[in-house]
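Below, in structure tokens: the form predicted alone, a single chain.
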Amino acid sequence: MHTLIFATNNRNKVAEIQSLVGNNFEIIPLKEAGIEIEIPEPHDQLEANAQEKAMTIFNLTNQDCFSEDTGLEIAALGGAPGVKSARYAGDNSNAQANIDLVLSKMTGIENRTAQFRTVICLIWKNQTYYFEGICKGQILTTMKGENGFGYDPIFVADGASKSFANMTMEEKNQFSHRKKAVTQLFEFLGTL
């Protein structure tokens, strides 16, 4: 089995990916690998920080590393909160003060369509590589749903009948943004 330290100490998206790789990787989060850094996302793109987040471990540690940025893309608020959807109420908010953000500014708006982006940056064997996922949806109007994280009660994707905090882990993997971009890692990495 080989291990890859996953840039982040996010125990949900830790889990979701474990959950996509199954025996083949051990998916270790910063923590485990003994790292207590916070790692800054100071760009404009999904992109430009899931490579800052990666350079900056295989800096540290010189071991094979991935990463991750994902952000919820509004049509109607111009692709926001985009890279900032972590912090979009604001450097200290929390889930619940984000969903409430774009709730209120997605009042009266008819086009809720919407976008999860997720892109991920490997480091492997000194080389960097890229995979991207995307699954389109709409913005509802109220709260729906106690399982998941971030926007994931707001959210539901084309083709679904619920949003990603009413479905099981399995059932969200159906349609998860993280899981395309993830999938697209470890076809890659059963290549070499």
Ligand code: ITT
Contents of the next structure:
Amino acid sequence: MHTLIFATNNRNKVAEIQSLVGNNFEIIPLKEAGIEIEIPEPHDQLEANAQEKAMTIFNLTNQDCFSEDTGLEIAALGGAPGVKSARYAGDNSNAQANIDLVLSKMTGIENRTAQFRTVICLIWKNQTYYFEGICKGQILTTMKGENGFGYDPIFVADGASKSFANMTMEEKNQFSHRKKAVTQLFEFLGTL
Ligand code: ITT
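The form predicted together with the named molecule is what I want next, because the block you gave corresponds to the form predicted alone; please supply it.
What follows is the entire complex, opening with the chain shown before.
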């Protein structure tokens, strides 16, 4: 059994990723590792923020670890909120405020095309690797559903008939950006 620290403070991400991990790996969230820090995300690219998060934890622990940075990229908003997805409506904004801002900016806009993009940064035996997962879809005009987190109530994946927030975690995993990136991560680790 290998252990990997997951450099995140987002418990929803932890739950989604733990639901995908097989028996060969144990994923240890920061909280369980006894690490309580706010990890900086100062960059304007998902890749650079993911690397910053993973390196911060690697430098603290000297253990194999990974992080992920995810953004909702909306075509009609020039790719926003993108790398700023967690704080689109301001530094201390919550999911509801971020959704409200997206919906108000999208009022009257016909092109509702968007995608979630997840970048995972893995630090494994002192080397850095990246994995990406994309889920394309559409932005709804109103919130639908109570499950999930973040922008899930306003996103419908291509090929799906309901929002991510109207899905169980297992249903979301059939489409999700995170699942695609994590699958690549574990395929890679499986080859080592
Ligand atoms: P860590 O940096 O600690 O991992 P975070 O919440 O700050 O956690 P991100 O920087 O990746 O995570 O922020 C991405 C934001 O995008 C996140 O706060 C959610 O609001 C949103 N988000 C990420 N994944 C999502 C998903 O699967 N469904 C809906 N919204 C999501």
